[in-house]
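A single chain comes next, written as structure tokens; it is the form predicted on its own.
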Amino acid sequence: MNTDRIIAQFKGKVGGFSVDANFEIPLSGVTALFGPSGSGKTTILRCLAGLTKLPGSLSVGNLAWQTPNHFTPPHLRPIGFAFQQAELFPHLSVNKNLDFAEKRSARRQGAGTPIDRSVIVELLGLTHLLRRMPTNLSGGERQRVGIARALLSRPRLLLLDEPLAGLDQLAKEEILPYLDNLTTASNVPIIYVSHDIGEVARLSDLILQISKGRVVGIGPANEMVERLGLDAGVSLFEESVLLTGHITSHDKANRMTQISMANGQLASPIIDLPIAHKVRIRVRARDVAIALEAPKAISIRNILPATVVICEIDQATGSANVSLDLGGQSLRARITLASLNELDLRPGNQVFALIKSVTFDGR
């Protein structure tokens, strides 16, 4: 048995919905199940947890949780599960909710390595919340407590089912940095379900694209984010790529961070990470313009030399997708068809990519 992989195969029906999912993923890092609402992401996650039973098989490292002749019930699987709505005990304080998780972990078969409670409390920013009751927590705070409780149950696998889906944008922005810290520092493999490409791009190492109960694509996050931008499942507004680099300096006065890449420096809103730290930056195609010469006296901070790789015309929208090479990294620009023709862009042209804004998207 492969001790560092999750190998899953489920085939059957849940009500009128058919599932035929077959995949093998590392037992490490963050794997995202991505797809539109109703695609079967949560159903597959529930099969992993044992909450939904379909014919098939499942092995997690050296543990066989499901075979044709055996099915490990959910309460005996060493998993942590955080739902869209944090299921906290309303009569217990945050501290006592965490106590419950630790006591439960001692009774679980095959539980993972104990996690230092103080580390989890600090990673998820819970120190000042420990005495509070769940009714006195914001949505983002409840989710953080729910994730901490799931981790303190000593899981071999942490399952997060759209944990940000019920939060407004402000609450999402509040909790995402904590999830960044968690995915970077935790040794517990995470499977993260979301229909939000921004979340997936920021948090995941590997992406499984789910459609109609099937896995229709799988690959590293940087490759899949670009590929997903060409599919109907992601709007043209959200087409994007991930760029990687290293932090070289911080300008605290102007709240900017400089990131070094192969072909130049990229300016980002300030990132609270040390110099030389490797980072991943998400750039939307709609935020990239193209110039034949480097412009002067312009507010755009990021002007990088690039080579045109391919131009794809979308007659229906009167636009074009232009793939660019940035010293070995890929960038995409969505421009009007009129601009494509006026600039006479062709593969091999040397141009300048003008990146209007960027989003810090993780490790």
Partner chain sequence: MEYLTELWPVISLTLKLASVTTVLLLLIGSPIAWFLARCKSGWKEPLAALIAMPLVLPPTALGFYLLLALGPDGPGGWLANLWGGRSLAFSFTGLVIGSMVYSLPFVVQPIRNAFEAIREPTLEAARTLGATPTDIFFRLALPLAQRGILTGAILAFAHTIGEFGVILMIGGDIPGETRVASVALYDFVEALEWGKAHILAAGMIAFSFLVVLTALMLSKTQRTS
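None of these values were measured; they are calculated from a predicted model. For clarity, a rigid core is taken as the largest C-alpha set superposing within 1.5 Å between two forms. Residue numbers count along the first chain shown, from 1. Compared with the form predicted in complex with the partner chain:
- Taking 2 Å as the criterion, I79 does not count as shifted between the two forms: its C-alpha moves by less than this amount when the rigid core is aligned.
- Once both forms are overlaid on the rigid core, the distance between the two CA positions of S138 between the two forms is 2 angstroms or more.
- In the core-superposed comparison between the two forms, the C-alpha atom of T244 has shifted by less than 2 angstroms.
Swap state to the form predicted in complex with the partner chain from the form predicted on its own:
Partners and other molecules omitted; one chain follows.
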């Protein structure tokens, strides 16, 4: 049996909704199940947990959780599940909620390596909340406790069902850094359900695109974010790409960080990570302009040589999407039709990409 992969196949109906999902993903890193509301992402996640039972099969590493004639019930699967509304036990304090998970953590076959409780409490910033009752926590705090509780159960696989969906923007901003740390510090593979491309792009390594109960696309996060931008069916989406590079220097006085890419340097607002650390940068297509010659005397700091790959014209909006090759990484620029014609851009042209702004996306 393949020991480092999740192989899943579910086919059936839940309350009139058809699921026919078939996928194989690595048992490592962060995988996102991405799609609009009602696309069946949560149902697929529940099938992985065993909370919903559909005909099919599922193996996670060397454990078979579901075969045609065997079904491991959820309490025997070494999983952690974070619910949309945290679902803390209302009669137990935060500390007792964590106890509940820790006490039962060793019972399940194939339980993961325990992570020190103090590390988890620290990681999710719960030290000052331990004695509180769940009703006295904010939405973001409840989510953090829910995730900590799931981690304490020694999961081999952590399943997150839209943990940010019920939160307002402020609470989301508050909790995202914790999730960033989680993915690197916990070393537990994560499957993350979300309909928000921003979250997905920031947190995941691999994206499974879900539509009508099926997996319709799968690929590394940076490729998928670019591809999903072309898909008119995906709403809530600001067209963007992800670029990866390494930190080369910090300019503390000007609050800038220099990142080296395959074919040049990018300046980003300061990133609090050490030199040589790998980072991911998100660039929106509308923040990219194209010039035929390297411009001088211009406020834009990021000017990188690029090759035109393809130009797609959108007559309706009078704009064009230009795909660029940036030394092996893709970049997209959204420019007007008029500019496209004036510059006479064609595949293969050598141009300069002018990047107005970038946002730090993850490590």
